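Quick heads-up: it's one chain on its own, the form predicted on its own, in structure tokens.
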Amino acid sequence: MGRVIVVTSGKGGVGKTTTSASISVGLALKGYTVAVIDFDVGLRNLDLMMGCEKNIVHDFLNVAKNQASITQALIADKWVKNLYILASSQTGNKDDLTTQGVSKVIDALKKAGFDFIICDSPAGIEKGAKLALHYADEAIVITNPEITSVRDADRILGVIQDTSKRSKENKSPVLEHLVLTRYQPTKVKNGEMLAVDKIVTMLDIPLLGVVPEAEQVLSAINSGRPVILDKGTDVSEAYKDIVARLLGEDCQQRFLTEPKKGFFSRIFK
């Protein structure tokens, strides 16, 4: 059975469709078949972030609304082999979407022998947040280092187990795992964003990794290519520690602290 992954955060803007996008990639870059989708009902992104705008024929509303199946409305992604988009209506309605039809997208990816089902969460806990929540069998919370994020990741919380379809029938509980972007160890160090150790505290629940603050970002938002992709930059790097970790290798965290100027570096500062 495929595991069902959804990414979410309680705010808008914290790299959540960027960190779906990447450990989407990075999965099937390890040989896993991966179908990824777009819950955002009106306001679709992924679709942007992964290149693939131009291909949408059927989206996820065609499919829950037994409009188009499965096999027609999923888009193979150019980047990777084994990897599926399901884009989102551009145009459909946010309270078009229902349990049945979720539960009939769900279970037609897990028939098709999906390892990984990838769900892209709007921001907060409204409708379409709460339909993908109730068939996780794990959650990954987005959060940027300053208080608000933090704590409208909290309030995420809170809804993630209340939500889901194996609380109700008394299954183990969703795995959760929290994800912090937008880090940077020089502004935790001057005091001007909140440190790892702390954010962890504050929501108790285990660091799958630390996405650090880069330009990179916003260039391979632009260009519909999944920043993963960007070799030997941090946050490429950053993502496939949490694809491992995910995976359940043990991998040290990095981009934790200020990298350490060489000789010339301090000389010449």
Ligand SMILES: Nc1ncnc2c1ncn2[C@@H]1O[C@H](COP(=O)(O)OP(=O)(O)OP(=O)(O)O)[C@@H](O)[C@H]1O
Second form
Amino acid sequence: MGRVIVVTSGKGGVGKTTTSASISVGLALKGYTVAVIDFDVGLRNLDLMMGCEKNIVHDFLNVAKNQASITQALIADKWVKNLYILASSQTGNKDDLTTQGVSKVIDALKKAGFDFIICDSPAGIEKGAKLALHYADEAIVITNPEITSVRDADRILGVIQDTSKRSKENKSPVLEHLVLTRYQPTKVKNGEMLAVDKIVTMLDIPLLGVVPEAEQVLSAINSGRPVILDKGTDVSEAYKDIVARLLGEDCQQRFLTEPKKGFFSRIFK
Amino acid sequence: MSQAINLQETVFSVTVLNILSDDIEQVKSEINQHIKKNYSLFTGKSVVIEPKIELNDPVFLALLVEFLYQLEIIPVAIRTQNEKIKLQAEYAGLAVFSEAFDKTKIEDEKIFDQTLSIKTALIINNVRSGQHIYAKNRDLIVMGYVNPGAEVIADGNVHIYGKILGKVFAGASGLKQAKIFANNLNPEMLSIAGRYQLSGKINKNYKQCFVEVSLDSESSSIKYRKVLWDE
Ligand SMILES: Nc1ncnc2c1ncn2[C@@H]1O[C@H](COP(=O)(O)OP(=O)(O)OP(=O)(O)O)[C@@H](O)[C@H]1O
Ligand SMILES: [Mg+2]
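Got the form predicted on its own; could you also share the form predicted together with the named molecule?
Let us now look at the entire complex, which starts with that chain.
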């Protein structure tokens, strides 16, 4: 049975789309079939990050509104096989998205046999975010190491508990995972940012992984190539770990402390 | 003459007094009329004042608070986003709430009132920011945290095993004997039977131990008692 995973946060701009893109690619690289859906109707982002913005003929809203079939709308990813993108519509109205429409899309993807269905949620706790989490079996909650985003993460966890389909049907609760992005151990050390263990204590959900802050994320976004495809960078390694943990592998947390100084910087100190 | 006030009941046995006119005499006379019509609706209760208009008269709030005290109505707080009114509230000795306090705004509220044989509602999870738990006609036990921005409300006693960082209401329908039991107390607000206390007023000696919070039967003020097991 396909796993439906929502990537959500409450607060905007914390790294939901970056994370959705990278874990989708990571899972596909491991051989699983993956569909990733951009729920941010009116603000296309995912297609730009995946570099497929020129290939959109039909979008998520078209399928939800019966204007196109799911096979017409799924775009094959250009980086890895087994990965398909359901882009969001830039022209559509967010209010056109309904529970029935979303249900139709998710059911069709499940029936098509996808192993993973990743839902990239819009920010906020309003209708759009609620629709994105409604059918989720699991939630990846993204936060940054600062108090407002942690508070909003707490808020969205409450919304998941209260409004997801699983909770309404009294099924086993949505499985929660925490991903902390844009982590800067040096700032944590200086007391300018919240430490990872403090955040885990506040939110009290299992930590899926920590992604360090890095400049190459922005350039990866601008070139339309998910950052997990970079070779040997901390950020790509961090996302690979996250994918491995999602698949049940037990790998130790990394990138929690300042990187050790390299050979040259030690010599030239 | 247009209306100067209206009243709104909330779940917290607190009445919200909406102020629709800044003419203090008109407000006073309408409050008097309300009391004549329904004495118990108002008197002896706590109210939250919510101005729906600008208050241009700088002493309006002070006069209103004074007037309410004479009627045995206890104004505990004001709800406003307006900076000028906040300043007035400070002079009048009122706490300021900026969040909604309205029953109708509580979405997805969980009400425990199904099986009459069970006298306690048990919450195993953490209660998170934005969540409201209401144990109607019963006690409430929360095993997890009450996070900042969360509200747990019971008509009876409230027992909380995790950290209390949000708002807790015991005796929400007026039961003065209701108590709160806490292990780690750092709330945004506590209330028993409509009496309030904000976090800043709580002695830090009571924050990190097992503590019983109750109403003093004489002064009706909130009091704290450390519970020691081995004496
Ligand atoms: N690990 C990182 N290091 C540095 N910058 C990052 C990192 N992760 C994300 N960012 C930056 O944060 C910004 C927001 O990222 P992203 O669009 O993924 O967030 P979002 O949560 O999807 O936003 P929205 O709420 O608008 O959908 C981007 O400009 C991205 O470059
Ligand atoms: Mg996004």
